[in-house]
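The chain below stands alone and is given as structure tokens, in the form predicted alone.
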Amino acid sequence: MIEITGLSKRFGRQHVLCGLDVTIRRGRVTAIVGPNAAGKTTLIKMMLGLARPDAGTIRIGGRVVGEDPSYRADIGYMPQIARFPDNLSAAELIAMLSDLRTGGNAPNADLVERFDLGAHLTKPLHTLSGGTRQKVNAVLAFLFQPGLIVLDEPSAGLDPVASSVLKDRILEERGAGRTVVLASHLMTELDELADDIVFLNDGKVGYAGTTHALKLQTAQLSLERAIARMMLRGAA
């Protein structure tokens, strides 16, 4: 569980977030959403402890972030761009990060096998296309079977058949009673994968709840046209 208290962050005299209060339920999958600047990239920051709060506090398994680093030890993250060491393979980033790991669980690399990357594991990095780079950016977010799992637009870039293996390897996730954080603007993957969404809007939750309950709230059949629907109350 994420218990998100006061949140409140400001770049000079923007005001980023504003005193956000958000529980992300274990073994869901949460959507973070919202129109442009309205604080999502932030707010995953700060749970990575990327940033840091100006007020308030968040706790991930009832650890504050902040205060001990190793509770990152159980977090796999997929940026929306990945900065990799472009003179290593994929092969060997995976292989170092296997070796900096120690105890936790064994590195699970099933998915380079369902995204058929194996005639590109040797290849320099810098050499792959933007979407093979994005395969292995979602290899390395699950390759130790993290409790929390927090992607940032992570079909960026994926043809439609590594996108359907990335959206059955998330489902599998949440049903093994993993945590899975994801900010999409691709509103029909969120329709099919988001449990809960948090709705953010000028750096204040205009909605926290489960997809289902939102539809009902905006009175609107899919996931798009309710987020749409609280997008046009907030900018009333």
Given for the second form:
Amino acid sequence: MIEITGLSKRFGRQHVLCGLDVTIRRGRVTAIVGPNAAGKTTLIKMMLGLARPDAGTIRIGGRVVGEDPSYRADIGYMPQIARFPDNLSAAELIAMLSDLRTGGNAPNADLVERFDLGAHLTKPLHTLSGGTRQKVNAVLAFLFQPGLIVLDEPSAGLDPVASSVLKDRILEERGAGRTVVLASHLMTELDELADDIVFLNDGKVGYAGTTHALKLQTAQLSLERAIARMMLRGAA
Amino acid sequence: MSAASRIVKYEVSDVIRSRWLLGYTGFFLLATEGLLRFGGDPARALVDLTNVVLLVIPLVTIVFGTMYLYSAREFIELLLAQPVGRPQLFAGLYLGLTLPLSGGFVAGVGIPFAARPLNGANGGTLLALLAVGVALTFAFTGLAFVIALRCDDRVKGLGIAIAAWAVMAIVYDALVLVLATMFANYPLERPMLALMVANPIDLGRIVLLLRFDISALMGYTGAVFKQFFGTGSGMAVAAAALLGWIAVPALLGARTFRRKDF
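Let's see the other form, the form predicted together with its partner chain, since the form predicted alone is already up.
Okay, now the whole complex, with that chain kicking things off.
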């Protein structure tokens, strides 16, 4: 479970997050949505310790996110942009992360097979296409079977087959009791995957609850229209 | 093995396969071989190489270091999401670049010399030249990291890096000369010493020129330095100041890295 209390962050004069209070439940897929510059990426980065809060706290599994990096041993992260050292291979990258995570779960690279990445594993990463690099990015996020998986626009650049493989994997992880936090602009994807929605607007929580309840509240059948309704309300 | 050394291992494997490093090593190999083959005796080649080293190492290192950190930005974010502390990651990135760059330089200059017989004096000078080159590699990589971490705009950061090199490698000496001329009637020894210590390239030059003992090449600042400290302690003071130029940017970079919002 992730408990976020009073979380604020400012970049210069811009208040990106303003006293955010929200709880993300264990064993569910939670989507963080909102208009551009709503603070989605900042919230994700703060969970991972990439950015520091000005005020407030984040607790992941009861541990406060701070200087001690050990809580991240149970987190898998798939950043939006898949850029890796040019001259290393995917196999070396997997070995590198395995070296950095000694003592945790053994790496499980079954996604390599499901993405049909075998032939690309030993090639330098700069020779791979954007879509193939994005597959490597996904493999790394799920590699150590972490309790919390954070995915930032995971389907960007993936072909429909790879995207389906990834979605299946996300649902399998949820089935195994793991928590998935997802930021995506593809509402159809979220409609398929998300149990819960955290809707951010202007650095505040506009809605936090189940996808089903959001649709009921906005009287819409699809998540896309429900979110659009929330955005229009926020703008009004 | 610590987390930092595990990161160094993979970063070094990445950098040593880059074309940049191959070109950099090849450049020193060709320059050294050319100077040894066509420039007369090894002592003369070492003096010529000094100028090449003092100009090229700071430029290549500061540009490559800045670009390396900018292009690794997304990968650094991925590594920061692993259970690794920021100081360890910074050390891994810093050594992952400085070690291959230093190795490329030492191999490029060292191999042509190793293929020829050297007398004791020239051998010592060669070692001093290699040490200064490695020290400048560390100092300018540190500066590059500070620039890239403090300035998120890549074009601006690269501009600042090149400007910093131009000031230290080219403009600085002219400025010192203008000051010396303007205040010729005042006792200038101490301000001149302070100005010298403030520029790592000048410090490198002094260490090497004191070693060569060619006062004609030392210029005003070098002559003042020699007069003030004598050859032995002058070298020690300059070398200590050069170590400071390695430590301060590296520590400043590590501090910036520890506090930065990615």
